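Heads up, the chain below is alone and in the form predicted alone; it's given as structure tokens.
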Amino acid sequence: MRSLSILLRAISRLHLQAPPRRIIELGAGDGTLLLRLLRALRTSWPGGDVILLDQHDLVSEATRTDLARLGWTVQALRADAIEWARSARGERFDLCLTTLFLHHFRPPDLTELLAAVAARADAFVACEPRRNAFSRLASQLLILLGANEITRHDAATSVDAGFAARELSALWPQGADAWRIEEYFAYPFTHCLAARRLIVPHQ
């Protein structure tokens, strides 16, 4: 899936003015993708705070230790994303990340979640399944790699729940703040949204 390289490319398209010091990942899982990302960026991102939001605390002590060695203080936040969207409105983040997570939601929940991100973060990257014929075909061809029926079904379901065109941009809140938003296809199976607030509010 090229998850790390696609995520790095999406972040580069943000053209951040300064390294983020406070990061939240939605649907973080075990935190290992974020760890790989921060390892790749360790020379340019000196550290700060990371919040790993998920319904389950799956972050191992080894991952916490490795993040700490890179200069990041770790908080595993066990919470439902929609409940998070409806609470803690005073929080601010330099960057919000999510991968293979938004496609689990549909409006109005997805709209509410994106509104919360726009209210609390100054930059946002989402990498999701791309909904197109090629991705659907690839999900069925997983049988050639030895994938079982359940895996193939889950892959096809994810593709059908994915995004195309400017579907995420259309759900982004239309408010007073100006955002630079890119929504694009990342070969071979990923749909990306990269958004950056153009005027960052004073902290």
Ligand SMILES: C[S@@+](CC[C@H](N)C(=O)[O-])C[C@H]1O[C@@H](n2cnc3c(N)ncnc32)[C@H](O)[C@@H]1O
The other form holds:
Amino acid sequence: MRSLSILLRAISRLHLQAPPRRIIELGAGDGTLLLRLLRALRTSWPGGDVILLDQHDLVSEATRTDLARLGWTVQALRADAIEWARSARGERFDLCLTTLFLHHFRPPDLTELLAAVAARADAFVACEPRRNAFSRLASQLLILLGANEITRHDAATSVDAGFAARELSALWPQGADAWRIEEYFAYPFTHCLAARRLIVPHQ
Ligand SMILES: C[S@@+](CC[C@H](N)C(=O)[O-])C[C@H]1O[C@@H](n2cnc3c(N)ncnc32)[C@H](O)[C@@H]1O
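Just the form predicted alone so far, so send over the form predicted in complex with the ligand.
First the chain shown before, then all remaining chains and molecules of the complex.
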């Protein structure tokens, strides 16, 4: 899936002015993708706080230890993302990440989630399934790799729930703040959104 390289490329497209010190990942799973990302960026990002939000508690001690070794204080937050979006938290993040997560939602929940991200974070990257015929075909060809019917069905469902064109940008809140937004296809199966606030209020 090239998840790490696609994520790194999306982050580079943000042209961040400074290394992020406070990062939240929504739907973080076991946190190992974020660990690989922060390992890859360790020479340019010195560390700070990472919040790994997920409805399940999946972050192992080993992952926490490895993140701490890279200079990151870890908070694994077990929470429902929609409840997080609806909560009146006054928190701020330099960067919010999601991978294979937004496609679990549809408007109005998805719209509410993006509005909360835009209100609380200065930059956002989402890497999601790309909804197109090629991805659909590939999900069926998984049989050639020995995938069982359930796995193929899950893959096809994810593709159908994925995104295309500028569907995520269209849901991004049209507030007073200006954002630089790029939404694009990342070969072979990924749909990315990279958004950065142009004027950061608290700097
Ligand atoms: C496909 S996994 C992706 C995990 C990780 N981002 C990655 O790419 O390796 C989706 C994750 O989203 C989480 N998730 C789904 N719906 C959620 C919700 N409403 N609130 C919080 N987490 C949720 C799941 O528990 C799961 O860990």
